[in-house]
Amino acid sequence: MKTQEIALIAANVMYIDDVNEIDVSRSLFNDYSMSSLDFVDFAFELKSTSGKDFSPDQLWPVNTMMSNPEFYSSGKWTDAGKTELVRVFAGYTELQDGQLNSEALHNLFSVNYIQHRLAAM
């Protein structure tokens, strides 16, 4: 899918009147205040439009990973979790240790990331 198609779906879900207000490199979570309900709606609209079969957790696996003690324990990522994060973001960005907290990871959830993630599925 093209970035403009993805941005248009995001704008519609979040009731943003002008799709041009969305910077495709900025976080939909942190910069545009996409809520968890918006995210689920967004994922299902993407699924329908893209023709790909995926769950919201496959689009953004970070939250599920953080609830799995194999990947995240005692407030930090395990070695297995770091390996999985590197796999999820491979070809999109190289993660640094400073990007392993929830806010920094949420900053990566952009239209550009989504385009990359859909292409990888």
Given for the second form:
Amino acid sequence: MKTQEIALIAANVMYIDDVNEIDVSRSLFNDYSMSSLDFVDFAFELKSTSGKDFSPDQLWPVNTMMSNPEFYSSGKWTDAGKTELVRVFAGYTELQDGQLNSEALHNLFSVNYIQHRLAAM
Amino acid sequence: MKALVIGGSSAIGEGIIRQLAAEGHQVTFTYNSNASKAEALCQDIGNDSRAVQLNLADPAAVDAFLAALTANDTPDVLVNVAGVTHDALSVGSIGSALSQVHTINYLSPATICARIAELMMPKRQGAIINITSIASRFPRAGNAAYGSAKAALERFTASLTLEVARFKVRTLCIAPAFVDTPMFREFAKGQDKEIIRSLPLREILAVDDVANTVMAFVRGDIKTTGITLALTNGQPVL
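Alt. form predicted in complex with its partner chain, vs. the form predicted on its own above:
Starting with the chain above, the whole complex follows.
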């Protein structure tokens, strides 16, 4: 999908009147206040438009990973978790140690990331 | 239109199934132990109806039942009607009974709601109806376990409503008072007349009163979501 198509879906879901307000490199979670329900709605619309079969968790696996003790335990990513994160973002960005926290990871949830993720599915 | 009714071999469940089928729904329903009754009901209503054995007291069985559902199985209507009464004082060693009553009346129906809601949301339509009880509002000696389980289901449904509303999935809890069922007669222990005499309306509900309410919501004749609708025997519910 083109970034403009993805941005338009995001804008519609979040009731943003002008799609140009969305910078495709900025975080939909942190910069545009996409809520968890917005995210689910967004994922359903992307699924419908792209014709690809995926669950919201597959689009953004980080939250589910953080509730899995194999990947995230005692407030930290395990080695298995770090390996899985690298796999999720492979080809999009190389994660630095400073990005292994919830807010920094949420900063990666941009239109650009989604385009990459959909293409990888 | 597809409907899933959890607890189809109860009197109220059967009444709801019959009305859903009569209005063209393909009904899948669960039963716990009365396979012959479930089979007879399937044969009677036809319309590709299906009965599935499911014990709500067994969370693993509920999980397996839900895990087997795919998007193609998504019902347009879910009705949770199964339940078990438990009339006993809430003092002493109640852990086991409390756990069982809450598993059957709250945890399993809530788990089923959650999974079915997940399936309904992408389709942006659906009606979830939970049959609770007026016992959730009227504490009485002996009904702590049952009343608190039904209250929990109402409260769970209220929050679920907020999460599914934008996806056009609507919810309703129907809280009947006394309904003319075997469960009522078991509760009354032969004192039916004395109980009915004590009721403001001096009558109890019929099974079809509950089923009619379900159908009104399914048809969209009751345009709301997230509420608990009390069907009373005359007791005001504020």
